[in-house]
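Starting off, we have a lone chain in the form predicted alone, written out as structure tokens.
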Amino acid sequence: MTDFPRTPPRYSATFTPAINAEIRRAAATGIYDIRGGGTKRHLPHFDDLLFLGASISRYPLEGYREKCATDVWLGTRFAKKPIHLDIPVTIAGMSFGALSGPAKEALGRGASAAGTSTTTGDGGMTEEERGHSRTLVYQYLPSRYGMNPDDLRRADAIEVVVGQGAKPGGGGMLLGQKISDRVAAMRNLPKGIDQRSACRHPDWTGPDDLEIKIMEIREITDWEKPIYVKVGGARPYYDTALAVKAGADVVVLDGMQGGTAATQDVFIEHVGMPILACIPLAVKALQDLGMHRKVQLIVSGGIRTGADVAKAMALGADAVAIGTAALIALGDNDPKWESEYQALGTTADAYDDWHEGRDPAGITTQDPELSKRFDPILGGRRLKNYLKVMTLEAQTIARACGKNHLHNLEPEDLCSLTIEAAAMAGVPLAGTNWIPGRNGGF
């Protein structure tokens, strides 16, 4: 008889060696995990989309003598002065005390010099950003942190902050080595102290409460700049059909893979939805009030390639923000930092460090001697280049498609390789016409 060897234990699929880890951590410090990044898990995502080029059905434009328009208008329903961007990458809300003095700088630079804007984040507007930015959405954010009357008037437009993607209904989170002299004094908060932004507006309590916000910015801003309402992923349709209700000019929508600077790793991995999924919903909600394309949809979370650029916009968006690219695309998690990033207990490319405020690259740190490391100019270089490689991506597929303005791209274009993908994006599986759920489908 052949004696054949033995099959090596398995691990549970429930209780893996992550999982027994973190139950060992918890049962040994009593507190809870924080970390920065956005959510380690496989989510359906842009990668399970693929789109239709053109052949005899459809025809493709030629690249070298057919144009193909990349520009947006933000902020046409109300605002005196929308927002005209030459690209429809825009830079997501990054706070001054998560990142840099110089990283916010390098942002402002290489969106202005890509003709997109930038977002200030929590924490208030630094002259860095703002002297270096062409087009700035200034946040409105719960904690107030920051906020001042003079600095709504001296941005390009406003976002009103309800919701995150990696955390809603929940605040941000800054810990105490972040919190420089200089941060301290811009949050009016003391220096060296664990700083938890509240995770809901003091002065409202509902979308009734939103209404009379918006309108008191308007006033302040003499009904210049066009507002954004911004909502984490969870209740799309709803908190969409809310936003537009309150008087919103712009929604806002930022999908579960969106990144944060820091907070707890149970909300990253476990609140929220794709972004996949939440895209249709609200854009269906637009489009049952008659505002599709009135009131202007940005979507993000996990934006990385023209790719995704181009199914975002797809499936219905008119823009989309980026955070963690912007910040690869800046320099950080450099593995030429891999000995330091190593000595801090983590790895480059894993983007979970953040939080520490010890960051190797310069980016999202307020050490002054590392954040001497990140040279400005050359990292809005760097984010230009990678901009406008984003763009022409995303051109080249819509051409293939054969379409002559981004936005023109429909879910007509799109596939889905798999079920659960073509379920939240609402487009055939690959080679059929089903779309899960719906066509007689479950």
Ligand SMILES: Cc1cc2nc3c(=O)[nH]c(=O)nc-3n(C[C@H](O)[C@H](O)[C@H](O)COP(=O)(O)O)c2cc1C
Given for the second form:
Amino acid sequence: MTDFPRTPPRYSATFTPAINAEIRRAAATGIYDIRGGGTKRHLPHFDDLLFLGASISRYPLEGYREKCATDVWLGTRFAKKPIHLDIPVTIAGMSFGALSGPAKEALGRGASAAGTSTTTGDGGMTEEERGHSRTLVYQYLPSRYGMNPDDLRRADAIEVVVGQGAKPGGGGMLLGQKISDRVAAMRNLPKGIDQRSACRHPDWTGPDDLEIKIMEIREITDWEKPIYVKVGGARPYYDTALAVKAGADVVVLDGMQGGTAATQDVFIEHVGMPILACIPLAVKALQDLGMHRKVQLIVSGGIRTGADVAKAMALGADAVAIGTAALIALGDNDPKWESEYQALGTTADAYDDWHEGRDPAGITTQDPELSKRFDPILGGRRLKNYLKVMTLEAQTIARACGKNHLHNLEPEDLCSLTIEAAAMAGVPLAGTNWIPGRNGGF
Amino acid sequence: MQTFDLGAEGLRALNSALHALKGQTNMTEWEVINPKGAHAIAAGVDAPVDITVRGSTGYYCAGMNKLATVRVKGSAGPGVAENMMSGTVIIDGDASQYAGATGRGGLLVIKGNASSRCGISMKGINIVVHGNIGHMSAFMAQSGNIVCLGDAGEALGDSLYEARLFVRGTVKSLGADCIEKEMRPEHYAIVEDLLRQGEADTKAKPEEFRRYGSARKLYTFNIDNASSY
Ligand SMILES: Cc1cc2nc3c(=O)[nH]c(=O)nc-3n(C[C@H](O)[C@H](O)[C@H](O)COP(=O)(O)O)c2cc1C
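We have the form predicted alone; now please give the form predicted in complex with the named molecule.
Okay, now the whole complex, with that chain kicking things off.
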């Protein structure tokens, strides 16, 4: 028999092994895939932007000698007691229930040591978190789990959650495995049942109602607290404008990369816009209303490094928020638990079944034994270190661009590596003055 | 009796005066005149005071109330007594949407009708409605009781958890996972007690009510129930 060259097996780019595996899984179980984390697909992101740095026309600041400030005021529009943070990297809202009590404590410790705020989440405020957070933002969510006027008053700011980047238009879910006695009691529900948090608020719909709702919260808290409005990256221009109209002090904008504790994979991967595309639209809305820097903008969704922080701020954000990165800093997905990840059918850095409550690192769980593995003091120290590094990195870049405050970074400090990023971020493609869709080409 | 002219002095002055009563135990009486449909009247009160509002109120009257008794001598706008913790709120007229939403405790009495989503997401509050309740009432209601002397609109108790719904009249339709349940002695006792507290014991008898509650089929996801979602 003649040995002809054979066609090697060729995978389809449409029916990839991963797609086929999901079809088989769906066929076998009859239920969609639920998971934690953010989008895993490739998206235009901050990596597609570069800083230009100083040159003859712009001179830099000296690394260790010349000051580059990092502080930020939030809530200066209406609140009697606006918040002042040392660094513009905040900790995003993550629910107690999704996270263990010690993990919430560690977030409070780390954030406070680094001079920034933490945020509660669906499920209410825990003592661990209030006690260990110098500045705590209290979320006001559709479920209203644990909501009460005393916690509203002992919060430092209130965040009305309209949506989340991972699932704009979606509600929450916390599966029965994670409903311990304590979680059940805080949420006023039977133990061990699946919880579906509503996707709409129970007592308001639309921007006119939101305005009245914000006014009510201000009345209850005697106009002391900054009120944030958090939206997922869906229609950032209009959502920002409407939040401002409704009386928000701060707009929190979460792009589609944003993490979640548990959501359908199809939702995480297919709904919402990348944060890169959202920021310029939100900034434009603020500028059009004459409110840029008066109503502060916090952005989130896939922020990992000081470079990401600097880029978000150069595009016009006042601060950023991190969720997933904070969990990784605490020790989530650490390769030191590899054998246990393997036993769960996954691997370190890919583990995302946070909803199942079996997290080997003891962070996204309510299991008392697993929780014990996590040391909140050590976790807090690691988070503080990480926040400090991000800040130093952002300062390094800002000084190189000649800026004595992170807020002075501007779009003119940036160029894009790809046409997509140029179009979305509104900064020219490197080596050109071309912003697709804006100025007609080079 | 303190009389507060809301039209002249404004909402902020009213609520800060009421908030300043926190911690006091004397049952003082307040009267609010000229409410003219203002929003957030007596929101966030945390003292055992008796507040009478002479007229109709806008959104979120008595929101997050603790301990106070608030009487509205008129009708109430959307979200009256939302997230109430304790105390009593009594509306002489009708209440708009979301009355008693997410309420955690205390008693809400509506002497007229309540609109849609009455008791939505309630978490322990008791609600007595002398008239009818609108569609989607008790949506995702977690705990507490609704006693409705009239009829209930469409999709009563949709996605209900453990709240108990007692309706004397007709129910247009039941929402997902809500079913009629047997009235047992303890349920007659609850209704009797709430009728008395809700100033309705001369209008109805416990035996006239039927009980609705959760079938608990949606408590854990099961693909065979997917069409109910
Ligand atoms: C474990 C986990 C729990 C979360 N819980 C909430 C929540 O309760 N409320 C909320 O508004 N967002 C929640 N989020 C979203 C975060 O607030 C934030 O928007 C997101 O994590 C930011 O994106 P990043 O993870 O890429 O930093 C959660 C995220 C994670 C990872």
